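Below you'll find only one chain, the form predicted alone, shown as structure tokens.
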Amino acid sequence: MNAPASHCPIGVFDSGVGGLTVVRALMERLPLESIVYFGDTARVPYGVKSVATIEQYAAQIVDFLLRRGVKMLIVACNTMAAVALKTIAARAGNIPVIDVIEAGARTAADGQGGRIGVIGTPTTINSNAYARRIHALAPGARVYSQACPLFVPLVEEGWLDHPVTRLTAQEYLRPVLAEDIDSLVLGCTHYPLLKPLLRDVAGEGVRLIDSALTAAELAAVRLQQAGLAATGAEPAACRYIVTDIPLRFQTIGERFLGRSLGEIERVDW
């Protein structure tokens, strides 16, 4: 495998459209960085999987975006980042991941970590896996875990800050903000969309992480310490790769990055 270089793009990917809030995240952050972004929409859910068959989906991902020469791969699915990252991490080689739970967790523990509310799909909270990973860099913290499943239809739905979707946030929230928490990881890539509503809710006391900002703040580290920031020399280009395009992708995928997303490219398995 040839050496990455600083001028080829950035690999995200998900298993569906809720990584483009990663891709605003890094738009925002480093935009001289091109990005090529890969939503595997024709298999989604992932949760309802064996952890086998998302390792298989997750090589096959990584190794179609290595051929398109990118130079890191950003893990932007929060599933496959909780029980597919060896594999990931094996097929990448000496290209540099970063995954949305060792971000948002590093954030989490800064400090002495404290008393931290993690909330997410219920595969991600039953892997444990942002628990694990604070506490392995906080020891001290206390970590508390809410599952919101209902969360990802409705910000599908455009209810982001509906009655409904209010009143669903205080009920998940309930257990949590009980524990007195001083910070809250936004676990799912579709929750930024939910950030203010999150905030009232939640109250000013309480930190929010937003897992997507994380991401791409550690990518922009990895990518200095690494040598390969853009310079600037070509200008920055977004490619946005689907396994299927629904009807609603584009209303929901403009949604989720904020901007037009343009000319959309299909690939067949």
Contents of the next structure:
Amino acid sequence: MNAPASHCPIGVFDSGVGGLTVVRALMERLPLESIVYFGDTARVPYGVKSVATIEQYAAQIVDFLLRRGVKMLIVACNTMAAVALKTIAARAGNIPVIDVIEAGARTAADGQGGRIGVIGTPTTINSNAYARRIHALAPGARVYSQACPLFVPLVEEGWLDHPVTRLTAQEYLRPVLAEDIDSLVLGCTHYPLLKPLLRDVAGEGVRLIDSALTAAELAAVRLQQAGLAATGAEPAACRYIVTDIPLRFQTIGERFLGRSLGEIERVDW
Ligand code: DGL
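I would like to compare: after the form predicted alone, may I see the structure of the form predicted in complex with ligand DGL?
Complete assembly follows, chain above in first position.
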């Protein structure tokens, strides 16, 4: 494998379109960087699949992005980061790997308080990955986790401020809010879109940790440390690669990205 170079793109990947929240944060934080985004839209959702299946899919995606010559990999999918990180890192070799769980856990652990709520897909929450990473950094922290399986379809439906979503959020958050948390980690690609609603439900006193923003911040630090930050000598470009282009892909994708999607490439495995 060739050594990564600063002019190469960053590879960002997710189970579907949700990881575009990370691309959006990267574009804002690191506008000089080129990005290759891979969304496995033919096989989404991953959040309810088994560990073995997710590991196999993640390995396939990493191999694909490495063949595209990326200089860094960002695991934008919390579910993949929760259960397939070892597999991903082993295949990545000398290419640095960043993941949303590490980024979110770091921010949660350096907060003033130590009562942290974590919400995510059932696979992410059952893996206990956030709690393990937060405890490794802040052994005294108390972590209260809650799976919120209905949030992904509600966000994809565009019901970002809908009474059904509000009621669902109140129901899901009740047990973690009862623990008097001071921070809430949004441990899924889709949840940053629910931030205004979650802020209302959780109250101003609870700090919301957006793992897309924290991942972009961590990427900026790691690129500098590795001497891999783009210099701006070439214009930044973003390529979108997916395994299927379902109906409404454009609408949903642009909602996540916050701007129009460029050209989309479809690959057949
Ligand atoms: N991207 C997934 C995550 O962040 C959510 C969608 C899915 O279940 O695949 O956990």
